[in-house]
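Here you get one chain, nothing else, as structure tokens; it is the form predicted on its own.
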Amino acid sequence: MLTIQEYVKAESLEQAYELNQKKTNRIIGGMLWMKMSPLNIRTAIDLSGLGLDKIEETPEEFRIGCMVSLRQLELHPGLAAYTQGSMKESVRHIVGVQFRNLATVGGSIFGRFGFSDVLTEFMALGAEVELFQGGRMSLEEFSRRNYDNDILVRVILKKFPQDSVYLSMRNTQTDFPVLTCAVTRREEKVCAVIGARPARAVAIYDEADLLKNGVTDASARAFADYVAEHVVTGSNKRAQAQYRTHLVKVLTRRACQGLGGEAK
């Protein structure tokens, strides 16, 4: 049973930051897994009055507060048409969208949850996030880097042409991914994110240049199999680890075919 014992909204991120510090302290975002924790909060530290619930578009980026909902996600025109819809695609099925209106970008990044779908399609775009003390970093980074009492500020998506599909397997619509897989090609480079292996996503590249030559069935299956390869999967209640590599095959093919074989 989580309990809380005093409530601050914070009047700036300096405050939130200093206040965050101690370890019996939390930020708040959506507070729909925390809820489900049993802990015992001194102080909950509240961001939402301090202008982080946007998506700020330039001709150069996307810059995504802390506190934009999954389904502001969901529904910003400038990011279905930047990424090919797959970023409707990556949220679309993350429960329901009362759900997805109180669950927070800045909450599920920072989590870097193992079943995160979005922490794998932002990772796979090339995503940055800035820290309130430590800065700008890419996402892929601050993915592998251990928890600590930093400030998750926003997350920056910068315009580079590219093409992108993401997809997913669930046993049962709404429920936690068994897979998720999303799939990038940007500069001619092709990668490919794995996540919810159970662990927590990591990115493959196609450093073989197997679909350097474009797309086709035989060169996707290729890299189907490298990055199977690569991934180390495990097993949960939902599925067993030889399946999940089984899956990596069979997204990861049908998300490079997804992508075709010219960049747009």
Ligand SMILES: Cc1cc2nc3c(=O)[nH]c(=O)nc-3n(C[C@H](O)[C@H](O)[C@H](O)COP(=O)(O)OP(=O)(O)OC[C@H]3O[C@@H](n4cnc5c(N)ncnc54)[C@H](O)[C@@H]3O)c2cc1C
Contents of the next structure:
Amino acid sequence: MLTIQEYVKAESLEQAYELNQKKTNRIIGGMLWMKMSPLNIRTAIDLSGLGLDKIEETPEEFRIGCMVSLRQLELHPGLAAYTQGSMKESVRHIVGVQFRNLATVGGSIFGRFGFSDVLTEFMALGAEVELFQGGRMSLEEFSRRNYDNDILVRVILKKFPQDSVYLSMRNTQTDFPVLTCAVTRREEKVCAVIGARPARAVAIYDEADLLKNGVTDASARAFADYVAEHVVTGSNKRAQAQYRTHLVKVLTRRACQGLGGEAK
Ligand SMILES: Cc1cc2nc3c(=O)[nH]c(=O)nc-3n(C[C@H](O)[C@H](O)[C@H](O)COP(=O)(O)OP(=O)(O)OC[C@H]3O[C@@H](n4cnc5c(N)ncnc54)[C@H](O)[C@@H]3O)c2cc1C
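Alongside the form predicted on its own that was just displayed, please also present the structure of the form predicted together with the named molecule.
To see the whole picture, the full complex is given below, headed by that same chain.
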């Protein structure tokens, strides 16, 4: 059972950061993941009073505060238009609406869970994170880092002209994914991010220019094979590595075929 001795509603990020330096204290997001472990937390640090529950859209970028819920991501018209629906597709299978009303972007990205739909989607879109102490860096770099006591303040999504498609495979509708796959095309370069391998998501770029002359059935298959060769998969109770590698090929091909249109 999770126990919390004290609760502090932070008045500033400085205060939250200082409190978070003590190992027994913890930042809380929606607490949905946290409550699953038998933690004994000295002070729970709540960021909900700091105005970080907004998605700010400018002509250049989206600034997504760490307390934004997954449901907000799902319903935001600007994100829907910019991502051609892939943002909504990436979160809509996560448990249920009430759950998505509580789960936060901060908890989802800082957690860097292997199974994360959210990490897969944002990484493929070329997102950056802003950390209170560590400053800005690409999400791809952040995803490779070890856990520390920093605070994820927001996620920044630059509005590059890009196409994106998100697909996942689940054994049952709202279960954790067996595999996640987000494919984007930016400045004519295609990138596939594969998550739930079951390890953390990885980005594979079309370094071999297999899609340089456009997406055809043959080029989509060639890129899907290339991605499968470069992605290490593993087994867990949801699926075997071999099946996951098969899914890498199928989902990557379908996502490529869906670029600039509906996923097939
Ligand atoms: C039953 C269940 C099913 C799920 N299924 C899926 C799924 O299918 N796909 C998917 O993508 N996700 C899934 N998730 C994960 C979920 O979507 C959230 O990502 C997860 O609950 C974390 O978000 P939270 O707001 O609850 O964070 P919390 O549980 O509050 O926090 C998680 C961790 O992040 C830290 N943290 C939180 N916010 C910050 C911050 N701003 N800065 C620094 N550290 C911070 C906390 O200290 C904690 O260590 C599932 C979770 C559960 C419990």
